[in-house]
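What follows is one chain in structure tokens, specifically the form predicted in complex with its partner chain.
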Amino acid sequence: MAIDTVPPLVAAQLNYLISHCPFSVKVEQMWSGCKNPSLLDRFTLVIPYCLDYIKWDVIYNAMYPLAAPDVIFGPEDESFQPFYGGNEKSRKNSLADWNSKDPARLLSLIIELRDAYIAYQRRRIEEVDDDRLKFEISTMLSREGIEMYMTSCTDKPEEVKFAVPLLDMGLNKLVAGSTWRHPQKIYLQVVFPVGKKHSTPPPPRLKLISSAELKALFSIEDFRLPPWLDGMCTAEYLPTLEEMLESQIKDAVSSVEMRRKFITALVPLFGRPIEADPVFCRRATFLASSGVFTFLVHFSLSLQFPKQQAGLTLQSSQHFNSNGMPVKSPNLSEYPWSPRWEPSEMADRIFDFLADECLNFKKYCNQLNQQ
């Protein structure tokens, strides 16, 4: 039975790309382009661009392992010809200077092509006959790292999207102990309709987008964007937005400490936690007993804590449902709560509540078992 394999030189370069790429690139599919169908020498790369993805096919040839690969861009990018034309000096590019034995070559090629793609999109967009857009480009681009993209479906009005990185504040360093693997970023996506003439150009569509891991600290869904006033441009809009965002992020960082104090206040009553999140302080689990009934107490703290009270569930160690799952209570929310109490008072009230409630939970578990 032939097992599909990737030719070793290709595999070396692909693995290097995946593990060293500064942006998170993925392989969508692999297939064979040569006579031996079990040699996978072609693949589709999914590359993040402008808060979306572009897909490029990378075409090696297993029969000619020393040759450089070919790259095929998306059908809407027919005019993207990165290494084409120019004089002899500009011929120095990753493809012309290929070394199949160097595992880092595919990575440099992809980075080079992506940079060329950024420049290509920018050239196309600069050619668009739209005064507002031209003004935006001229005022926005003093900020680094902006990517832009123009959709060009003929049956839709054209739009130009900008991905504007916000807050150069080193988000990764904000929370001590965080093991965020990638640099956390927040972007403003600005989408301008173009092509139609208006007396006053309509406001763009605005959306905040953040990297996924940031959710543990701060939720952009809960952030209300400041209004876009008539006649505004992005360069005017950004400072207010960033000020608000920075202030709310600072609040989010202090919230971590409030949650930490609460968890710490539970310890004299509930004992040392079985496990508590020491970085974002979003959850803590304790082990408790009432007579011979032993159970877990799970606390979950939302980003709105203490305005929103801690979520509380119990889990039995002795009662199991038909799937072998230890029985859990529903979320217990009727306990006394005020965000203005000191953490020790919050803990006392919850403790007293649970001293009674765990007996109800035991009854509930026993009833389930009898069914």
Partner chain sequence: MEVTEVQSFNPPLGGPSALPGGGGGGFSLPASRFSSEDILFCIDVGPETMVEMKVNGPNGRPYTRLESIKQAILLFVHAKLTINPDHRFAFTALSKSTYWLRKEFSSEVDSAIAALRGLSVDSSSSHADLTQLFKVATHEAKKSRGQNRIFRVILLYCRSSMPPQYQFPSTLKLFTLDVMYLHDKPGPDNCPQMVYDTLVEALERVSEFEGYIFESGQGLTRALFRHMCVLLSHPQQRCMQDEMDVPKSLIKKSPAAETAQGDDSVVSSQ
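Please read all numbers here as calculations on a predicted model, not as lab measurements. So that the term is clear: the rigid core is the largest set of C-alpha atoms that superpose within 1.5 Å between two forms. Positions refer to the first chain, counted from 1. What changes on going to the form predicted alone:
- When the rigid core is held fixed, the Cα atom of Pro48 travels less than 2 angstroms between these two forms.
- Once the cores line up, the CA of Pro343 ends up 2 angstroms or more apart between these two forms.
Right, and the form predicted alone of this protein, after the form predicted in complex with its partner chain?
Single chain only below; no partners, no other molecules.
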């Protein structure tokens, strides 16, 4: 983003928005709307909503930098008019007393508009003539943070999507030293068809979705959703789901500690690692030698460790292939391993294995260079 070509007051507000927004907002494109094309005073914001994204254009005027911006919503939201009307609430908004010298003003505006959009989508869905949807909404009123969205495409039936946040257990605090900037979340996406009358309503489409950074701790893809029983509603489904999730996340946190103990057990044998993942302990690299032959030992530890054995790769520091890259071994898995062993025994067995395997690797490197 070329901040040097953005008017200073606009740049200050945009930088503050990106740095301080509680959700991960992004700038998709910037362009100029004035006679001086080098002044970029308009941009598209990509804003997360209901496990998808909405795009709003923010229109400043570089010739009048003290004026409040316009915001243009997507074509599918023509009826979204958050500040329309003459009531007191519509008059008291972030645009009414705009202060262009306050860098937090754009952030306040976007948060206010997004909150209004959540209420707008809920009103749309509550107006739908569908008893099942009305019941689903009424039984989930007590849960905070639920977002909903109604699709209305001409080429496919209407659907209502719910994004239900799960597990109020402070995921950011579970792993010591994590540098996650935004709160880590897990959501259940529930999708209901609209407008079709069924004697026995079909189950909704269900999908578990997490914030991307959480995958370093816990794999959503490996989690099996419990079955949706006939006649069930979302409020009945959630307790079992959350109980299963909480149990598996606690196991994932325990796995981090097990990986940490394993890497620590390698230190007396290999020395301190020259590179390691200090937070999730997913990888570590050690410098080793056999006579004059020096090589690196790369360990990669999966989320299923110790049920899944450590990945082990050797890399020569003295041999290079025709492309000038260091010679590496294939992944080595034929070493003694049991998930029931103590970390110290795991490390001892690997060290003994490598005492012989490094000679085979040295021979492999020499043969490769002779070809």
